[in-house]
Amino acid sequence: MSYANSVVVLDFETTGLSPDMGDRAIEIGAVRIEQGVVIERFQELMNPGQRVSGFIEDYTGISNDMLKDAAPCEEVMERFAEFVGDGNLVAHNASFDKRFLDAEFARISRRYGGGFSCSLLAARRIFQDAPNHKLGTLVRYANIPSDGTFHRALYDSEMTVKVWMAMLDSINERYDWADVPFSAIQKLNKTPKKSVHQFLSKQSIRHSA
């Protein structure tokens, strides 16, 4: 069985919101993490073949120069996809990653074996009473130490297993569940927010049975 505390937590960088309109990453951060310790982090820089906007330069602080001279997208997508290998995937606001790492995976006809939960999701029903659930709100809400530099991509994956883990750790101290299924998470991300507690509750009994 897969556990959600072993997973790899990536982000992407972008020069667009879809890959369908011709967006392209440019940059990956990931960050794998087993039984909740760090074991291994991803990062590197890809050029596109376009230049980026003067607004994603300003948002994310990657200049049009410093990805004139980075790797392809295809030579840094294939060194990912070693990295990645079979492990399951996590990511905030899952749906936006996701459909950047199918489009850029597809390019280079690579698959990832693993399943793949969105942390913005769990903390919509784990943390029901944050203000909002951005990254930088729940890193806050969680008391997590940051220096606030968001929109890098290694640093909003470091970020991301941070609040991912005290979700964990919340679970463990509500619900006395410690080793929580990878599939209970993507289960819990369907749940609707007022049937969470019944959901965790038969779920650790079962588990802990």
Second form
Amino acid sequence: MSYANSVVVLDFETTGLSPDMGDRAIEIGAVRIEQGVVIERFQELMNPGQRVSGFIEDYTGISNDMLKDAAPCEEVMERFAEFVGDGNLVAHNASFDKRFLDAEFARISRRYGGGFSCSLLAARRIFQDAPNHKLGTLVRYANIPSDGTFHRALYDSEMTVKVWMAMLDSINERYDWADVPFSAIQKLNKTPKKSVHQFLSKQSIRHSA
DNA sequence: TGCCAGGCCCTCTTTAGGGCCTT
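Return the structure block for the form predicted together with the DNA; the form predicted alone was the one displayed.
Up next: the whole complex, starting with the chain shown before.
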């Protein structure tokens, strides 16, 4: 099958859950895929200008010592803005990463022009039998090899890419799509779970070879 | 000092509550 759309799959590590409460990004990782092939990667730590909690040090393995000599968020996010350009974006629980992307980009007066799609919302629809839809669980569910280094930005991005590709392959196998356009996954993200089969069946008429 | 979110989705729902996900 072909994967017509280029997408950038990204993941943030942060000081906490909410940029509105003062949390900042501490690491960004991203993978660009074209035609189903990884063609480019991005990963940088960034200094958020505040100490990270012991919980975050334990959760991510990113220590205050690792961050003290890192470039500030503004500098790293400028480079990341150049990397993403207007590419379509994917993240696992995209509402979380979108909040941090918007907040960090706003600080440097940047915007992104592409669309955003969520691998978590897609997985709840395509892998309805999975025990849950955490990234690590989906990796095991889809039989994707992993060394278990979760909660680092590039590693989680790479794993999200593999889950994403497994979902596209599953759509192709079950519904005989010749291609899975990014826009179709965006629509799938908003399709009620009980209507997913109907949605994918109808779409296959439009997209099959 | 201590506290802290928010969108999705289900149901014993819609004048609401709680679990799932992300750090």
